[in-house]
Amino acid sequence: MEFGPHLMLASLEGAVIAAILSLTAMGLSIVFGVMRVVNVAHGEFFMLGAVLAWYVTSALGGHPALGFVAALLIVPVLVAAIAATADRLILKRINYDADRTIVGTIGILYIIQQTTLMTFGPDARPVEAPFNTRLSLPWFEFGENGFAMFWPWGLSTTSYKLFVIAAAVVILLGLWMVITRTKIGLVMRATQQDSEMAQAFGVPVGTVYSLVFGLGAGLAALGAVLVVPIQQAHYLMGHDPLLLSFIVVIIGGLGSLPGTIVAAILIGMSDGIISVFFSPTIAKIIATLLVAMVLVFRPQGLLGKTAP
């Protein structure tokens, strides 16, 4: 395959990574933006979403689409409820102190990881995609005979991967509408701006924090449900999503939702392209160097705001 079609194929793989990463990192960014909590357990909520998606699809049986739709509806809500409960039982009791919340979320991380291991075992669990048609992709080239279209051998993707990209776009647009156009979003933004003033005006800040923590975990679980037909569910799979989400949030700007999306696209596309042409290790090294450069030259991130 020539370089151009090969680059297109790598870009499609990068777009899938960016789609999942944008959902996962968005959850982490919302939690930090509203609560100022660094959620170290965020990757384990992603892992829990993947494992529960496998469990739901296996329990229902039948056509793969039935189990997938059920997992898509049930798992994010269930993971969000678990996260909201953890917020009430642990983070609220330590008064959301910056240092103690890091220790608290590390504890949540190990509780989720070890409970998953004891309950579901150490084996990787595959989930069948609801649809997975192989789609050949055309390539366009301008040569001596003018503009021509041809179908290179091996240039193809699957219908499910295209669905993942489209689903992530729809979910992020829906989230943006909720945050900017609804009363719930107004309450979240008011709490983010000044939690003490919001509480003085009757906003139940504690309830908002629990809902936001649950929302962040639910977004991670939603990304996991979408990716688990591509990547098998495993109790140790939370490390990479957590690391990449932190990289995205730092580059985009802590608490900046537009910055998170821009950084997720940047990191996801570069990770996909570099992994195809070189190796995944080099992609992670470059992402880490990019974080270091951002911290040195623009500490607030690409679209973050400088603290007054």
The other form holds:
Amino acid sequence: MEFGPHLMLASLEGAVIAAILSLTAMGLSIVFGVMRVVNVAHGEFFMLGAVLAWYVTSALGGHPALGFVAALLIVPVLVAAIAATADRLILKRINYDADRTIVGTIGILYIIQQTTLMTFGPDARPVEAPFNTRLSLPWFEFGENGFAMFWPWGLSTTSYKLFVIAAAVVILLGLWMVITRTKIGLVMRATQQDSEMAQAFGVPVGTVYSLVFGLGAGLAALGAVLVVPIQQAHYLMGHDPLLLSFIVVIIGGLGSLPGTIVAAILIGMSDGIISVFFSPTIAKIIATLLVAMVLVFRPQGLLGKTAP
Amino acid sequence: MLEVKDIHVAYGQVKTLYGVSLSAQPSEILCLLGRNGAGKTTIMKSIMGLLPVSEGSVTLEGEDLTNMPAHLIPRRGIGYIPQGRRLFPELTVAENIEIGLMTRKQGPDTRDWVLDLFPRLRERLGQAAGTLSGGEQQMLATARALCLRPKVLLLDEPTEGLQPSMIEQIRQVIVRMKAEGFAIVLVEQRVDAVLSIADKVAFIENGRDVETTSAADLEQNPDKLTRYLGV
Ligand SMILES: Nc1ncnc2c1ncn2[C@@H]1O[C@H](COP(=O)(O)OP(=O)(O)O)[C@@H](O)[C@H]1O
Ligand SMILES: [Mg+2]
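I've shown you the form predicted alone. Could you give me the structure of the form predicted together with the partner chain?
Up next: the whole complex, starting with the chain shown before.
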């Protein structure tokens, strides 16, 4: 394939990665922003989303679309409930102390991972996509006959991948509306800025924290349900999303939601493109290098504010 | 109405209040005077349930508030104007007011009432609170607390760092709230500003209330100011 069409193919792969990553990283970013909790177990909530999606779709049977829609509706809520319970049982009891929450969430990481290994097992299991039409893509060229459009061999994507990109955009827009336009969003932002004063104005900060921790995990699970028809469910699949989410949150700026989106697109696209042209390992190396550069030259991240 | 009885409070291991008792009645201004670090802010935070009270009690109209979950205390009708304003800086003026209204589920009539008290805020509803001037921030902090239609208003150094014209405006609002029947607890450094509006004065020293007296008595015996405040 020529360079142009090849780059377009790689960009589409990158856009799918960016779409999933922006959901997952957004979950990590919201939890850190509001609660100041570094959630090391975030990748496991992602994995749990994929594994539970497998359980839901295989339990339902029937047309793949039926199971998929059910998983999309049930799984994020289920994972959010599990996360909110973990918040109540563990994080609340250690008073959200910065150091102890890291150790606490490492504990949650292993509990979820090993429980999955014991029940779901070590195999990778596929979930069928609800629809998966192969779509050939055109390419344009100026030849002897002027402007021409043709369909290069191998330049194609699937309807499902386009759906993933669109779904992520819709979900993120919805999230943005909730945060900026609703009462619960207002309460979340007030809690983020001054939790003591939020309490002095009647905000049940403990409940808000449980909700936010659940929301963060639910977003990761939502990303996982979307990705599992492309990438199989496996009990160790949480590592990469965790690493990439951390990279995104640091590059975007701690606590900055727009920064998270920008960085997720940047990292997701470059991860996709570099993986296609070179290798996934080089993509991770470059992303990690980028974090180091950001930490050295712009420690507050791309869109983060400097500490007052 | 608001009764604080012999409360003992600590920041973690650091004990700060060693038995403070106060009482505030409707249509009355109780002023807390004391040197920096005496424990005035700590008393207010303890009333709001933001610090654990190890001994003693806080009651409002007979209901025990001691160690009630902190978010329920403002819902009982206590409006707090903390030292240093403590607005939600990235929220707009309108959103800061909305938070106040949500505390006791107040509606648009209360919103209009507070905005009529502070017309300057109405012109700046869409502005981020952190970008207001000091005086406007104090107005907003006061408005946010009044949005509760509280029975008790706690004001912690509301005139700190303000220009004289603004201090006068805040003072007028306090007097008006007294006339509305609120019980007011006021912490103030500027003794002259206090004596003209206070009904009772409590002197706080080293985490204790050492003497409570009427403002009239204090005018007769100004030497008490020298004794407790060194002014
Ligand atoms: N967060 C805190 N942790 C520990 N000690 C504190 C804290 N805040 C205030 N203190 C201490 O409590 C005492 C009373 O402080 P405060 O109530 O702020 O005094 P005031 O408002 O009368 O100036 C002081 O000795 C102060 O150092
Ligand atoms: Mg003080």
